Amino acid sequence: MTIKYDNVYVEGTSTVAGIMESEGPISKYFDKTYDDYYMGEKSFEQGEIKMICDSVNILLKKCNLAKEDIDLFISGDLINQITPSSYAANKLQINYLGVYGACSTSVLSIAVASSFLQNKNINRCICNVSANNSAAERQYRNPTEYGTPKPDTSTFTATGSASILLSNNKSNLKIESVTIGKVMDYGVKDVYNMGAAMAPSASYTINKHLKDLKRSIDYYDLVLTGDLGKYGKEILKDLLYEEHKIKLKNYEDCGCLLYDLNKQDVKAGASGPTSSALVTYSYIFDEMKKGKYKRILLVATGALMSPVMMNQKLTIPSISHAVSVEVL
């Protein structure tokens, strides 16, 4: 499913990131970095909650704007029930919708912002997703101090918070339209392969994105994926060539481009629904003010998974997301 808009646009946007981000090609884009996991607080969950309070905080005062002239904050995260985010709404205080993609949540939540400044039934609306590394390892699989040792094909869940600011004001920066994606399962098993679990409803997202727009991919300067890293990106490009005749040109993934994969020890490269966040709302979004891109489309990717699930020895079903955005 579609939808076009034609008053929504980029007011603003704001980028926390966390140490390893900090060491990474696009750290001189963010608005803060952190020196740890804890952020000054007690444990990594009320970490991230500052983070998120952080992000906001910063965003508005970029954007010289007060918590009350924000109609609604729509968050979300990975961990148990979103509570990061709900326990940042409560700080924040502002009218609050939390949501829930895994790392497709980025655009998830652009989708929803953007169909009620449509309707118009609202006017600003500040959308976050937030992750910490620390927080989310220990939730899916073992805290970092146990040193596992993973395969190549695992990620790096990317810590920090990213906020954007949609609005029916004008400016350079529009959203064009959203595609919903559709739940996917290729019978991937394997929770240190998400790229692999996660390529397929992005192949679907992307196709179904051009072909309900009437559009060939050559229509976008950029096309983003979200965290599938080094190997997912490949498995894509193959997987929409075979099933839909697409030949990824203008193509990279945010995975990959948040860390420098020859230096750090990331693996296959960041996951989380802050790594197409961070890299699209800082990096990304000020090359297209500077003219290096008129369109670009992003497509978040989320792995459906729990531990409790993966337990049961379930496969991993996968959504993906699009949003198109163009430079006015």
The other form holds:
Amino acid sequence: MTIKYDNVYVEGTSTVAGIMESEGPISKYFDKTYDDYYMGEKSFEQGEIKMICDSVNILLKKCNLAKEDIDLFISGDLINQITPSSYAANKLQINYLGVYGACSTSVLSIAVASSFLQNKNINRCICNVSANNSAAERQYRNPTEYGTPKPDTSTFTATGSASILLSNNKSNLKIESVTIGKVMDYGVKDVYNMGAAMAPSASYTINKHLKDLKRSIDYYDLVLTGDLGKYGKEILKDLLYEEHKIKLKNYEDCGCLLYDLNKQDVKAGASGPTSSALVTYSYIFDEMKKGKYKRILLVATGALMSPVMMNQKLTIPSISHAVSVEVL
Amino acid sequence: MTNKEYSNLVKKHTPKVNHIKSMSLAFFVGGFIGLAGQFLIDFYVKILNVSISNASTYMIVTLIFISSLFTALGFFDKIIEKVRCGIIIPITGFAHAMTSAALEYRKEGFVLGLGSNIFKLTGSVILYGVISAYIFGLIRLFVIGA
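Now show me the form predicted in complex with its partner chain, since the one above was the form predicted alone.
Now the complete complex, all chains and molecules, led by this one.
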């Protein structure tokens, strides 16, 4: 399903990131970085709430706006019952919608906001995603201090929070269209190979987007996936060609851009809803404003699993949503 | 594409794990810990004049103390990342699993947090350790006699 928009614009973005991200190649694009996983709070989860609030407050400051100017706050994260988002919404006191799409949450929130904006139900909306590596690690895997050897295909949940302010007021970045994906499952069970689990849904969404809008892949200066990682990236290239005869050329994966994969010990790359958002809202949008890219397609990939389902030996379903952003 | 075809595609793009290398690393690191344990026993027996059976208990306590301390200081997980199973299989791994769970759940309080989660990772080791002790005890009883 693809929806086109003609009056949804990016008014501003803000990104705050953790320690590993601050040591990565795009750290200079972040508005704020922290030097541990607590962010000066008592626990990892409370640190995540702090990051969301910081990110929203920085965004408001950058855009010279007050909380009262924002009609809606859409936010999501990885923790059970998306509590960091909800607790931050309580602190921020802006009308709130909590959304969950695992690592696809970034584009999911843009899709929801854009439809409200297109219908002129609201004028300004902040979409936020967040994750804290240590909070996610203890929920999905083991206690944070517990060491286990992980395979090379495993990915590293990116710490940070990224906000994007969408509005009806014209700016130089336009949300052109959004494609909502389908849940796909090709039978992958390996939680340490999320790239393989998510590539099928990315392949479906990219093809659907191009078909719906009758475009060729060359229409975009850059196609970005959220967090397929080093190996998932190669799987997607092969899969897209075999299934739909689409050759990905100008293609990158945000999970591979956030860290220096040769120097930093993150295995196959970044993951989490923050992977796509931290890279796109800071570095990619900056390059777009500089004129390097005119049209990009961001495909946020999400693995819809939980430790309970994995212990019951079920496979990993995944979903991908795509958003097309253009420079005016 | 069928699931089978897809799994072949995934396999093509998955790096191969060198099992021989991992196993020999585990063998040598595990062996080194065994050697260190023997040195500790000799130290307790010869220098501190402790009986051999007490000395092995002291050796275990020492190894548990060291790995718990390193876990609390935050770098034991980094050692594991490098030397892998060689350090997880001995008693050091057990101590590490308990300490890391204790550290993690302390924030949720002493009873509902630390107390109910400290055996989160090691519970299975204890349960199946006790069960297999019974089974082997029975086998010993019937085969060799009491």
